[in-house]
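Given next, in structure tokens, is a single chain: the form predicted alone.
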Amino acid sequence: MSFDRLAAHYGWMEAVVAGPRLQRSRVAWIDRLADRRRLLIAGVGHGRFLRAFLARRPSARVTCLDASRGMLHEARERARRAGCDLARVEFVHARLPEWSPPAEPFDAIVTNFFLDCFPPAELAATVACLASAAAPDARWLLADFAVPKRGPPRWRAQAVHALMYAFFRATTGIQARALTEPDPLLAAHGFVLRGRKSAEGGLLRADWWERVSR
């Protein structure tokens, strides 16, 4: 799986296809990171969330992880052009779930439109890897696509997902063919859903999860 072929085009493609909708989901819970000091953005992509976060928390330490060198370059350049101080930002080229987390845990994790790229077994391993990097009181923000439970919104989402997965399988080589629900995996690693915002008739979701002591 590699998004290198799309990296230079992803920004304008998102603008044309989705306008501001995806970014609104990305930053829906960003204020819940106001007191976080060490953030991991897994699947940083073209860096729109990174830029928004650094504008609010320039003193935080941020690790940006992506399997695409092209996307890492786009994220770095977007932040640089916005005047962000990148002295405390680390860009890591690595693939999940093979990535080895550092010894110091993160008190926040962000996965935006990223977990939907993985088939079930690989998703479970990826969530486990990220959870192993999280502090006992970590917060996890997640924005992604979703499938409503019934009716026309469900049919619309299924059609959108079919087109989306066909396109990304052809252009990036992702193995997933349908969305795998991550909620049970997050819960299994001690995270509790604190808030959820839906948009576009349930097609998009933005979650705030928090790890609690057992």
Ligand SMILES: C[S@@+](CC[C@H](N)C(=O)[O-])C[C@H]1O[C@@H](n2cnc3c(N)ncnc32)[C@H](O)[C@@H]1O
Second form
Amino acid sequence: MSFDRLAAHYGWMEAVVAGPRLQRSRVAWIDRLADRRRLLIAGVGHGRFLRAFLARRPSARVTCLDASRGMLHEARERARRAGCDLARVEFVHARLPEWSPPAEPFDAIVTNFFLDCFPPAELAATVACLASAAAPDARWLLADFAVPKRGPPRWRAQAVHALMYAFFRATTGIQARALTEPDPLLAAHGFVLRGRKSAEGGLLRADWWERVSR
Ligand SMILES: C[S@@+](CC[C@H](N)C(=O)[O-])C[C@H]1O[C@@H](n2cnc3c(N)ncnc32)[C@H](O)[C@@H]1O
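Got the form predicted alone; could you also share the form predicted together with the ligand?
The next block holds the full complex; its first chain is the one shown before.
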């Protein structure tokens, strides 16, 4: 599995296919990170969320993790060209769920259009790995595709998902064939859903989760 082949094209492809819609979901809850000091962006991709975050919080420490060197290069270069201060930003080439988190926990985790890359067992291991990197009061921002429960929005989403998974399986080799619902996994690791915004008739979802002490 590698997004390297797509890395240089990901930005313009998103602009053509989705316009501003995905970015609206990525930043839907960004204000909930206003007091966070140490952020992990898993599957950072081309870094659109990173740039939006650094524009608001240039003094925060950010770790950007991705399995694709090409994507990490895109994220770093685009942030540099946008004038972001990268002194406190670390780019980590690693694959989840095999990554070993650092000892110092993150007080925020961000996964945008990332958890949908995983088949069920690997998703469970990936959420467990990210949760083990998170502080007891961590927040988790998540934007992703979704499938509405019924009716035409559901049929539309199923058609879009079928096309998307066929495309990404062919171009990147991801193993997932369909979306696995991550909610029970986050809940199992002590995260509580604080807010959810849906867009595009339920095709897109933006969540804000918070870990509560048990
Ligand atoms: C669909 S892209 C989303 C990128 C970005 N977060 C966004 O909002 O557009 C998924 C990203 O996750 C990375 N990725 C996929 N599987 C991964 C894994 N197992 N470990 C680390 N990164 C992975 C890919 O290289 C790619 O950059």
